[in-house]
Amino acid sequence: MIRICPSILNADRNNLASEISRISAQSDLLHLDVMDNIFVPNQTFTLEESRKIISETPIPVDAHLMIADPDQSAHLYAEAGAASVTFHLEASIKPVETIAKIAAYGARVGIALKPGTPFHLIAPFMSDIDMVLIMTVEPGFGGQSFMRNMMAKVEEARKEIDTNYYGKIWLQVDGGISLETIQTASAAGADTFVAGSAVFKADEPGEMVNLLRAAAAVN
(Lines of atoms letter the chains of each structure in order from A and count residues from 1; the text may use other names and numbers.)
(Lines give C-alpha, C1' and ligand atoms only; values in the text may rest on other atoms or scores of the structure.)
(Ligands and ions follow the chains in the order given, each with its own letter.)
Protein backbone atom coordinates (compact mmCIF):
# COMPACT_ATOMS: atom_id res chain seq x y z
CA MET A 1 0.00 0.00 0.00
CA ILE A 2 1.28 3.45 -0.93
CA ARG A 3 0.69 6.30 1.51
CA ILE A 4 1.23 9.97 0.60
CA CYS A 5 1.63 12.43 3.47
CA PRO A 6 1.88 16.08 2.39
CA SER A 7 3.96 18.20 4.74
CA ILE A 8 2.61 21.63 5.65
CA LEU A 9 6.17 22.85 6.21
CA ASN A 10 5.96 24.39 2.74
CA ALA A 11 2.33 25.43 2.88
CA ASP A 12 1.09 29.00 3.29
CA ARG A 13 1.03 29.35 7.08
CA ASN A 14 -1.38 32.29 6.86
CA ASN A 15 -3.97 30.13 5.10
CA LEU A 16 -3.38 26.69 6.55
CA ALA A 17 -7.02 25.61 6.62
CA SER A 18 -7.39 26.47 2.95
CA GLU A 19 -4.09 24.81 2.06
CA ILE A 20 -5.01 21.62 3.90
CA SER A 21 -8.43 21.53 2.25
CA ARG A 22 -6.70 21.41 -1.15
CA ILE A 23 -5.05 18.05 -0.41
CA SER A 24 -7.30 16.35 2.15
CA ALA A 25 -9.38 14.30 -0.29
CA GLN A 26 -6.32 12.85 -2.00
CA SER A 27 -3.97 12.32 0.96
CA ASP A 28 -3.58 9.55 3.50
CA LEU A 29 -2.22 11.67 6.34
CA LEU A 30 -1.14 15.25 6.92
CA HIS A 31 2.52 15.45 7.91
CA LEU A 32 3.13 17.94 10.73
CA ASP A 33 6.80 18.90 11.11
CA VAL A 34 7.45 20.11 14.64
CA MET A 35 10.85 21.80 15.11
CA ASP A 36 12.12 23.49 18.26
CA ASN A 37 15.24 25.37 17.09
CA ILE A 38 17.29 23.17 19.43
CA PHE A 39 17.39 19.70 17.91
CA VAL A 40 17.30 21.32 14.48
CA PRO A 41 18.13 24.93 13.50
CA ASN A 42 14.57 25.97 12.76
CA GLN A 43 11.31 26.48 14.63
CA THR A 44 7.88 25.67 13.28
CA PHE A 45 4.83 24.81 15.38
CA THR A 46 4.43 24.97 19.15
CA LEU A 47 2.49 22.30 21.01
CA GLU A 48 -0.52 24.61 21.22
CA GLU A 49 -0.38 25.38 17.51
CA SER A 50 -0.03 21.67 16.80
CA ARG A 51 -3.06 20.87 18.96
CA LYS A 52 -5.14 23.33 16.93
CA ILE A 53 -3.99 21.86 13.61
CA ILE A 54 -4.64 18.31 14.80
CA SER A 55 -8.12 19.18 16.05
CA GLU A 56 -9.14 21.03 12.89
CA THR A 57 -7.60 18.81 10.20
CA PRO A 58 -10.12 16.53 8.47
CA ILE A 59 -7.60 13.73 7.85
CA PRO A 60 -5.27 11.90 10.29
CA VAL A 61 -2.18 13.82 11.36
CA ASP A 62 1.31 12.32 11.20
CA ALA A 63 3.38 14.32 13.71
CA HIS A 64 7.14 14.29 13.12
CA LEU A 65 8.88 15.67 16.19
CA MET A 66 12.28 17.19 15.51
CA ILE A 67 12.63 18.30 19.10
CA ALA A 68 15.20 17.92 21.85
CA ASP A 69 12.85 16.60 24.54
CA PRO A 70 10.68 13.84 23.02
CA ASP A 71 10.85 11.82 26.23
CA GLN A 72 9.01 14.61 28.03
CA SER A 73 6.53 15.74 25.38
CA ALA A 74 6.07 13.28 22.49
CA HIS A 75 3.06 11.66 24.14
CA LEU A 76 1.31 15.02 24.34
CA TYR A 77 0.88 15.00 20.57
CA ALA A 78 -0.76 11.59 20.81
CA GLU A 79 -2.95 12.89 23.61
CA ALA A 80 -3.91 15.79 21.32
CA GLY A 81 -5.20 13.32 18.75
CA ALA A 82 -2.33 12.78 16.30
CA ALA A 83 -2.82 9.46 14.53
CA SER A 84 0.92 8.87 14.33
CA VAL A 85 3.76 10.35 16.40
CA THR A 86 7.37 9.98 15.32
CA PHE A 87 10.35 11.04 17.41
CA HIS A 88 14.07 11.00 16.65
CA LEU A 89 16.17 8.24 18.15
CA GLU A 90 19.07 10.68 18.40
CA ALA A 91 17.11 12.94 20.77
CA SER A 92 15.72 10.25 23.07
CA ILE A 93 17.34 9.03 26.28
CA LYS A 94 14.49 6.69 27.21
CA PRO A 95 13.02 5.48 23.89
CA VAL A 96 11.28 2.44 25.39
CA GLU A 97 9.35 4.62 27.83
CA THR A 98 8.57 7.20 25.15
CA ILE A 99 7.23 4.51 22.81
CA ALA A 100 4.97 3.19 25.57
CA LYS A 101 3.65 6.64 26.48
CA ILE A 102 2.73 7.43 22.87
CA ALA A 103 1.11 4.05 22.33
CA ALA A 104 -0.95 4.45 25.51
CA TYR A 105 -2.99 7.12 23.73
CA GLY A 106 -3.71 4.88 20.78
CA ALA A 107 -1.39 6.57 18.28
CA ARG A 108 0.94 4.76 15.93
CA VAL A 109 4.55 5.12 17.06
CA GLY A 110 7.40 5.99 14.72
CA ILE A 111 11.13 6.38 15.18
CA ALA A 112 13.08 8.64 12.83
CA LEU A 113 16.74 8.36 11.87
CA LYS A 114 18.85 11.25 10.61
CA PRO A 115 21.06 10.54 7.57
CA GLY A 116 24.13 9.91 9.70
CA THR A 117 22.42 7.43 12.06
CA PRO A 118 22.85 3.76 11.07
CA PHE A 119 19.76 1.60 10.82
CA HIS A 120 21.01 -1.09 13.20
CA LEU A 121 20.61 1.26 16.18
CA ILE A 122 16.85 0.96 15.89
CA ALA A 123 16.90 -2.84 16.17
CA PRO A 124 16.09 -3.06 19.91
CA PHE A 125 12.85 -1.10 19.38
CA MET A 126 11.48 -2.54 16.15
CA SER A 127 9.04 -4.94 17.80
CA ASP A 128 7.34 -2.08 19.63
CA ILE A 129 6.96 0.51 16.87
CA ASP A 130 4.67 0.98 13.88
CA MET A 131 6.84 3.04 11.53
CA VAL A 132 10.47 3.68 10.67
CA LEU A 133 11.25 7.09 9.18
CA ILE A 134 14.43 7.32 7.12
CA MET A 135 15.37 10.96 6.59
CA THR A 136 16.47 11.59 3.02
CA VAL A 137 17.66 15.11 3.88
CA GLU A 138 19.18 16.61 7.00
CA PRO A 139 16.18 17.58 9.15
CA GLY A 140 15.49 21.24 9.75
CA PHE A 141 14.39 22.85 6.50
CA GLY A 142 12.09 22.10 3.59
CA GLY A 143 13.11 22.18 -0.04
CA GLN A 144 16.41 20.28 0.30
CA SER A 145 17.77 17.88 -2.31
CA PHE A 146 16.99 14.18 -2.04
CA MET A 147 19.92 12.12 -0.72
CA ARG A 148 20.10 9.08 -2.98
CA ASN A 149 22.80 7.53 -0.83
CA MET A 150 20.12 6.94 1.83
CA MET A 151 18.54 4.27 -0.37
CA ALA A 152 20.90 1.64 1.01
CA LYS A 153 19.47 2.34 4.47
CA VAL A 154 15.93 2.15 3.11
CA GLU A 155 16.75 -1.20 1.50
CA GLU A 156 18.21 -2.44 4.79
CA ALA A 157 15.08 -1.38 6.65
CA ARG A 158 12.83 -2.98 4.01
CA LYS A 159 14.64 -6.30 4.35
CA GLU A 160 14.33 -6.29 8.13
CA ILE A 161 10.64 -5.33 8.02
CA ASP A 162 9.77 -7.95 5.42
CA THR A 163 11.68 -10.66 7.27
CA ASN A 164 10.37 -10.03 10.77
CA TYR A 165 7.58 -7.44 10.82
CA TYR A 166 5.78 -7.68 7.49
CA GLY A 167 2.43 -5.91 7.54
CA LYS A 168 3.05 -4.19 10.87
CA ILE A 169 5.69 -1.53 10.25
CA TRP A 170 5.41 1.23 7.69
CA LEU A 171 8.61 2.49 6.06
CA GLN A 172 8.52 6.24 5.55
CA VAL A 173 10.92 8.56 3.75
CA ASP A 174 11.02 12.30 4.23
CA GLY A 175 13.05 14.85 2.30
CA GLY A 176 13.27 15.87 -1.33
CA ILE A 177 10.40 13.62 -2.43
CA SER A 178 9.11 14.65 -5.85
CA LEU A 179 7.94 13.09 -9.10
CA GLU A 180 11.62 12.69 -9.98
CA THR A 181 12.63 10.89 -6.75
CA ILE A 182 9.60 9.01 -5.43
CA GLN A 183 10.12 6.06 -7.79
CA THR A 184 13.69 5.68 -6.52
CA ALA A 185 12.50 5.64 -2.91
CA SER A 186 9.67 3.25 -3.72
CA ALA A 187 12.00 0.88 -5.55
CA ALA A 188 14.25 0.83 -2.47
CA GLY A 189 11.29 -0.28 -0.37
CA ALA A 190 9.59 2.81 1.07
CA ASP A 191 5.79 2.65 1.23
CA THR A 192 4.99 5.94 2.99
CA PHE A 193 6.13 9.24 1.51
CA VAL A 194 6.36 12.76 2.89
CA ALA A 195 6.26 15.47 0.24
CA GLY A 196 6.27 19.18 1.01
CA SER A 197 7.54 21.48 -1.71
CA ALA A 198 6.46 19.15 -4.50
CA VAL A 199 2.86 19.29 -3.30
CA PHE A 200 2.29 22.79 -1.99
CA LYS A 201 4.28 24.56 -4.69
CA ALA A 202 2.30 22.79 -7.41
CA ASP A 203 -0.50 24.65 -9.19
CA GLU A 204 -2.90 21.88 -8.16
CA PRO A 205 -1.65 20.32 -4.89
CA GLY A 206 -4.37 17.67 -4.77
CA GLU A 207 -3.60 16.48 -8.28
CA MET A 208 0.11 16.37 -7.42
CA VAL A 209 -0.69 13.97 -4.57
CA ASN A 210 -2.42 11.72 -7.12
CA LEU A 211 0.56 11.94 -9.47
CA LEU A 212 3.00 11.09 -6.68
CA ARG A 213 0.92 8.07 -5.68
CA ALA A 214 0.84 6.85 -9.26
CA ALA A 215 4.60 7.32 -9.66
CA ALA A 216 5.34 5.41 -6.45
CA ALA A 217 3.07 2.56 -7.51
CA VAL A 218 5.02 1.95 -10.72
CA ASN A 219 7.40 -0.21 -8.74
Ligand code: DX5
Second form
Amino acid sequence: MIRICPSILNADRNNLASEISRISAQSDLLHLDVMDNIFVPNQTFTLEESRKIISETPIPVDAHLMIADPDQSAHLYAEAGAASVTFHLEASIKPVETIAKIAAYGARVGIALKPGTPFHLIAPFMSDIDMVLIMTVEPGFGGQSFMRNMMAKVEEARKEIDTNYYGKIWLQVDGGISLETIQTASAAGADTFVAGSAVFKADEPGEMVNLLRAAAAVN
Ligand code: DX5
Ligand code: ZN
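Could the form predicted together with the ligand be given as well, to go with the form predicted on its own?
Once more the chain from above appears, this time first in line as the rest of the complex follows.
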Protein backbone atom coordinates (compact mmCIF):
# COMPACT_ATOMS: atom_id res chain seq x y z
CA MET A 1 0.00 0.00 0.00
CA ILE A 2 1.51 3.28 -1.12
CA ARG A 3 0.32 6.67 0.14
CA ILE A 4 1.20 10.02 -1.41
CA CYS A 5 0.86 13.11 0.76
CA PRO A 6 1.44 16.43 -1.00
CA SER A 7 2.81 19.17 1.26
CA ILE A 8 1.34 22.63 0.79
CA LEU A 9 4.40 24.28 2.36
CA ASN A 10 5.49 25.70 -0.97
CA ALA A 11 2.09 25.89 -2.63
CA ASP A 12 0.51 29.30 -3.32
CA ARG A 13 -0.58 30.38 0.18
CA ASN A 14 -2.96 32.99 -1.18
CA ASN A 15 -4.90 30.40 -3.15
CA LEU A 16 -4.69 27.38 -0.92
CA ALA A 17 -8.17 26.04 -1.60
CA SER A 18 -7.51 26.09 -5.32
CA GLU A 19 -4.04 24.55 -4.88
CA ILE A 20 -5.51 21.75 -2.77
CA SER A 21 -8.23 21.14 -5.35
CA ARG A 22 -5.51 20.39 -7.91
CA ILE A 23 -4.30 17.32 -5.97
CA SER A 24 -7.13 16.11 -3.76
CA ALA A 25 -8.60 13.56 -6.18
CA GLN A 26 -5.21 11.87 -6.63
CA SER A 27 -3.81 12.09 -3.10
CA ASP A 28 -4.24 10.01 0.02
CA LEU A 29 -3.61 12.75 2.58
CA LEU A 30 -2.76 16.43 2.57
CA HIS A 31 0.47 17.06 4.50
CA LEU A 32 0.29 20.20 6.65
CA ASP A 33 3.68 21.46 7.87
CA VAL A 34 3.28 23.44 11.09
CA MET A 35 6.41 25.41 12.07
CA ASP A 36 6.79 27.78 15.01
CA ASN A 37 10.13 29.51 14.36
CA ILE A 38 11.46 27.89 17.57
CA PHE A 39 11.87 24.18 16.83
CA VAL A 40 12.81 25.13 13.25
CA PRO A 41 13.92 28.50 11.85
CA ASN A 42 10.72 29.04 9.87
CA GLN A 43 7.11 29.80 10.62
CA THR A 44 4.06 28.57 8.74
CA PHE A 45 0.51 28.05 9.99
CA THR A 46 -0.94 28.99 13.36
CA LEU A 47 -3.39 26.65 15.08
CA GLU A 48 -6.26 28.85 13.88
CA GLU A 49 -5.00 28.77 10.28
CA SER A 50 -4.50 25.02 10.54
CA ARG A 51 -8.02 24.59 11.86
CA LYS A 52 -9.40 26.43 8.84
CA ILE A 53 -7.31 24.41 6.37
CA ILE A 54 -8.31 21.13 8.03
CA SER A 55 -11.99 22.02 7.93
CA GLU A 56 -11.88 23.10 4.28
CA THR A 57 -9.76 20.25 2.90
CA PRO A 58 -11.79 17.48 1.26
CA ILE A 59 -9.24 14.73 2.02
CA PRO A 60 -7.69 13.62 5.36
CA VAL A 61 -5.04 15.97 6.73
CA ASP A 62 -1.66 14.73 7.96
CA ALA A 63 -0.36 17.37 10.38
CA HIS A 64 3.43 17.43 10.80
CA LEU A 65 4.22 19.52 13.85
CA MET A 66 7.68 21.07 13.81
CA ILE A 67 7.05 22.92 17.04
CA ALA A 68 8.67 23.19 20.44
CA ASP A 69 6.64 21.67 23.25
CA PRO A 70 4.21 19.51 21.26
CA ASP A 71 3.12 18.05 24.62
CA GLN A 72 1.09 21.25 25.14
CA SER A 73 -0.68 21.46 21.82
CA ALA A 74 -0.35 18.40 19.56
CA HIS A 75 -3.76 17.10 20.62
CA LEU A 76 -5.40 20.37 19.54
CA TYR A 77 -4.67 19.46 15.91
CA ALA A 78 -6.43 16.15 16.45
CA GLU A 79 -9.31 18.00 18.05
CA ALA A 80 -9.36 20.27 14.99
CA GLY A 81 -9.97 17.21 12.84
CA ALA A 82 -6.55 16.18 11.53
CA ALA A 83 -6.64 12.51 10.55
CA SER A 84 -3.03 12.09 11.61
CA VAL A 85 -0.86 14.14 13.96
CA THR A 86 2.92 13.72 13.98
CA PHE A 87 5.20 15.36 16.53
CA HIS A 88 8.98 15.35 16.80
CA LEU A 89 10.53 13.05 19.38
CA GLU A 90 13.31 15.63 19.90
CA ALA A 91 10.78 18.24 21.07
CA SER A 92 8.72 16.08 23.42
CA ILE A 93 9.33 15.61 27.11
CA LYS A 94 6.27 13.43 27.69
CA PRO A 95 5.78 11.37 24.52
CA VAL A 96 3.61 8.73 26.18
CA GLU A 97 1.11 11.30 27.42
CA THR A 98 1.13 13.18 24.12
CA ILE A 99 0.48 10.00 22.15
CA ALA A 100 -2.50 9.21 24.39
CA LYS A 101 -3.91 12.74 24.13
CA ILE A 102 -3.79 12.69 20.31
CA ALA A 103 -5.23 9.18 20.11
CA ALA A 104 -8.11 10.16 22.41
CA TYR A 105 -9.50 12.25 19.54
CA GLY A 106 -9.36 9.29 17.19
CA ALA A 107 -6.45 10.59 15.11
CA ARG A 108 -3.55 8.45 14.02
CA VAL A 109 -0.36 9.24 15.91
CA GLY A 110 3.03 9.72 14.30
CA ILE A 111 6.48 10.34 15.71
CA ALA A 112 9.08 12.11 13.56
CA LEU A 113 12.84 11.79 13.73
CA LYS A 114 15.26 14.46 12.51
CA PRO A 115 18.19 13.17 10.43
CA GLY A 116 20.51 13.15 13.45
CA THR A 117 18.16 11.18 15.71
CA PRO A 118 18.78 7.41 15.71
CA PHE A 119 15.89 5.02 15.14
CA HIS A 120 16.38 3.09 18.39
CA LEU A 121 15.18 6.07 20.47
CA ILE A 122 11.65 5.48 19.20
CA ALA A 123 11.58 1.84 20.36
CA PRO A 124 9.70 2.44 23.66
CA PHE A 125 6.81 4.06 21.78
CA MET A 126 6.37 1.77 18.77
CA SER A 127 3.52 -0.23 20.25
CA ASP A 128 1.47 2.94 20.77
CA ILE A 129 1.94 4.77 17.47
CA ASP A 130 0.56 4.47 13.95
CA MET A 131 3.34 6.08 11.92
CA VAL A 132 7.09 6.68 12.01
CA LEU A 133 8.29 9.71 10.03
CA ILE A 134 11.92 9.59 9.02
CA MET A 135 13.01 13.04 7.83
CA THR A 136 15.08 12.91 4.66
CA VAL A 137 16.07 16.60 5.01
CA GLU A 138 16.63 18.81 8.05
CA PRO A 139 13.13 20.04 8.90
CA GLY A 140 12.34 23.69 8.22
CA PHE A 141 12.17 24.25 4.49
CA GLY A 142 10.87 22.73 1.30
CA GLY A 143 13.00 22.29 -1.79
CA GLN A 144 16.05 20.73 -0.10
CA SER A 145 18.02 17.74 -1.39
CA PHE A 146 16.99 14.21 -0.43
CA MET A 147 19.45 12.66 2.07
CA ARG A 148 20.23 9.22 0.65
CA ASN A 149 22.18 8.38 3.79
CA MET A 150 18.86 8.21 5.67
CA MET A 151 18.02 4.98 3.80
CA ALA A 152 19.81 2.85 6.40
CA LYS A 153 17.44 4.29 9.02
CA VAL A 154 14.42 3.60 6.79
CA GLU A 155 15.61 0.01 6.30
CA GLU A 156 16.08 -0.41 10.05
CA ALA A 157 12.56 0.90 10.68
CA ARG A 158 11.07 -1.34 7.98
CA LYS A 159 12.72 -4.40 9.50
CA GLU A 160 11.42 -3.59 12.98
CA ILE A 161 7.90 -2.85 11.69
CA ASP A 162 7.72 -6.05 9.67
CA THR A 163 9.06 -8.11 12.54
CA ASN A 164 6.99 -6.73 15.40
CA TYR A 165 4.28 -4.39 14.07
CA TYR A 166 3.38 -5.81 10.69
CA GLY A 167 0.62 -3.82 9.01
CA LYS A 168 0.11 -1.51 12.00
CA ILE A 169 2.66 1.24 11.47
CA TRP A 170 3.05 3.38 8.37
CA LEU A 171 6.60 4.36 7.46
CA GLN A 172 6.74 7.90 6.09
CA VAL A 173 9.58 9.84 4.49
CA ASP A 174 9.58 13.62 4.10
CA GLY A 175 12.01 15.87 2.26
CA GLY A 176 13.36 15.89 -1.27
CA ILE A 177 10.92 13.26 -2.55
CA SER A 178 10.61 13.48 -6.34
CA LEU A 179 10.48 11.23 -9.40
CA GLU A 180 14.27 10.93 -9.02
CA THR A 181 14.24 9.77 -5.39
CA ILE A 182 10.93 8.13 -4.53
CA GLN A 183 11.92 4.71 -5.81
CA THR A 184 15.02 4.71 -3.59
CA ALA A 185 12.91 5.49 -0.53
CA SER A 186 10.33 2.90 -1.50
CA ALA A 187 12.99 0.23 -2.03
CA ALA A 188 14.34 0.99 1.46
CA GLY A 189 10.89 0.32 2.89
CA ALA A 190 8.94 3.58 3.03
CA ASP A 191 5.23 3.27 2.18
CA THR A 192 4.02 6.84 2.83
CA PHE A 193 5.60 9.71 0.93
CA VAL A 194 5.46 13.47 1.46
CA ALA A 195 6.23 15.57 -1.59
CA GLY A 196 6.12 19.36 -1.65
CA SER A 197 8.03 21.03 -4.45
CA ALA A 198 7.90 18.01 -6.75
CA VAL A 199 4.10 18.21 -6.74
CA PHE A 200 3.41 21.93 -6.62
CA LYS A 201 6.14 22.99 -9.03
CA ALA A 202 4.78 20.55 -11.62
CA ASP A 203 2.56 21.94 -14.38
CA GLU A 204 -0.06 19.32 -13.49
CA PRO A 205 0.23 18.62 -9.73
CA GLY A 206 -2.47 15.93 -9.78
CA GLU A 207 -0.75 14.07 -12.59
CA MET A 208 2.57 14.33 -10.71
CA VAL A 209 0.96 12.59 -7.74
CA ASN A 210 -0.02 9.74 -10.08
CA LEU A 211 3.51 9.58 -11.50
CA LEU A 212 5.04 9.52 -8.01
CA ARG A 213 2.70 6.71 -6.98
CA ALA A 214 3.65 4.69 -10.05
CA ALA A 215 7.37 5.29 -9.45
CA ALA A 216 7.09 4.21 -5.81
CA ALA A 217 5.36 1.02 -6.90
CA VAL A 218 8.31 -0.11 -9.03
CA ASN A 219 10.09 -2.36 -6.62
C1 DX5 B 1 10.27 20.15 5.60
C2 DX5 B 1 8.83 19.73 5.56
C3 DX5 B 1 8.44 19.05 4.32
C4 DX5 B 1 8.54 19.88 3.06
C5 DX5 B 1 8.87 18.96 1.95
O6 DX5 B 1 10.60 20.52 6.88
O7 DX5 B 1 8.54 18.87 6.64
O8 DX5 B 1 7.14 18.46 4.42
O9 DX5 B 1 7.36 20.55 2.71
O10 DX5 B 1 9.15 19.72 0.82
P11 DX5 B 1 9.98 19.09 -0.39
O12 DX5 B 1 9.20 17.95 -0.91
O13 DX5 B 1 10.09 20.24 -1.32
O14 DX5 B 1 11.31 18.66 0.17
ZN1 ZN C 1 6.62 17.77 6.59
